[in-house]
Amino acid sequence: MDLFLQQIINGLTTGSIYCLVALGLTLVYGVMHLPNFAHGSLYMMGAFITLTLIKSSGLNYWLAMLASAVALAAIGIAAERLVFHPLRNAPHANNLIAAVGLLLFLEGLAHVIWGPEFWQLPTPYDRVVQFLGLTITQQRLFIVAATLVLLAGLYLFLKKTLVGASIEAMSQDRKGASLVGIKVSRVSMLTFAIATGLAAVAASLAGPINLVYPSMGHIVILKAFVIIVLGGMGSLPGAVLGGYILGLAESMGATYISMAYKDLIAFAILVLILSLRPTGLLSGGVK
């Protein structure tokens, strides 16, 4: 029983990271209908920026995470303006090629600046907590708690603010939103900023329990795409549900089946769910 509960905690931790990455990806897809393949590389850049701020500038973990989120939001705005906005009327394939190009550019930049080494992100929450026979690091508890706070904050932002309402309107009908006076260009920039900021926070939370390296975003973005298809393309509740389902399934599968098949579980779940619900668990726009 203790082992089962231990894996529940591990699954919630992994699922929380998946949620934050998938939410950003879902926001961009819902508003711009763009599957941003570069999102994993932006996630990686967030981890490296946090690492650099802690090691070189001496910032504490919280301030470094916040600064990384702001920096990634600025990079997201720049990417939207310089890479994707000029292609807004181009064939859809052009956006996909541009996203892959941005991915390769960011990875190459990371290799030049930080090299191919593996790094450990320092955290003040490195102590172990014993509770009801479970052994849990403070960082894992912090990841779950921080994710819940961010999910609540994002929900309130989308539901209770005019800007959030504009994002929802654009996800449902981009042309209609433009006709009623919503500044489509500004909302697209803001959406990219929020998405990349969430990626930076996710990477900063995951860095202390995983390693930081230039290709760290590959497997995360692959899982994030599985999650948004699983949850329903463009559905934020679906991204949250899919993220936790996948995190728990991987944790349980690695323990009770085999660690070797951990990454295959995502695709097995995807095939199973889509065979029963082809549109995903919660299909629809950002809501």
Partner chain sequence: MALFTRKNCPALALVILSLILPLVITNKYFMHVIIMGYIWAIAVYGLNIILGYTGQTALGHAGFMGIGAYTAGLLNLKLGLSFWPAMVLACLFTAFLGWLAGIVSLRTRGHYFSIFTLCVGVIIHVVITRWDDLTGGMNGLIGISGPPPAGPVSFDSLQAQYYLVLFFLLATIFVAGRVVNSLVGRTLTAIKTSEELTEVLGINTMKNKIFAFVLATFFAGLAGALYAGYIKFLGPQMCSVSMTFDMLLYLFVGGNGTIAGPLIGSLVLSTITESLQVVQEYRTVIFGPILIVLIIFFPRGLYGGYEILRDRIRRRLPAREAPEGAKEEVC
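Right, the form predicted alone is done, so what does the form predicted in complex with the partner chain look like?
A lone chain is what you will see next.
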């Protein structure tokens, strides 16, 4: 029973990270119809920037995370302007390829700047706490709590502010949104900034329990894709729900099925679902 509870906590931790990454991915997909394969490398950049700020200037963990989110938002805006904006009317394969180009560039850059080594992000929350008879690191609890706060914040932003509402409107109907006077390219930039900012926070949160290295984004981004396909491409609640479900499924699977093939669970689920429902789980069957 303890093992089971322990795995629930682990699943919620991983699920939180998946949530934040998948949310960014699904926001960008919803607004721009872009499957951003580079999202994982932006996540990686976020982790490295936080790491560098803490290591070199001894910045506080929180401040470093915030600064990293801002930096990544700026990188996200630059990527939108320089790479994806010129391709907004191109065939769908082209912006996908451009995303791969961006991924290659960012990863190469990380290699050049930080080398291929594995790093651990230092955290002030490294103590172990007793909780419901379980031993958990503070960082894990912190990840779960921080994610909930961010989710609430994002929800309020999208529902209660005008700018947020325009993002939602655009993800539902791009053409319609431009007709009612929403500035499409401004919303695209903002969406990218939010998505990459979230990725930076997610990476900084995960940094202390996982490791930081140039290709750390690969598996995360792949899983985020699985999540948004399951939850419906462009759907925000779907991304949140899918993130937690996948996190829990993996930690259970790793314990009760096979540790070695843990990473396969997500992809097996995806292949199974798309084989049965080629248009995704929540598409409602309309072409």
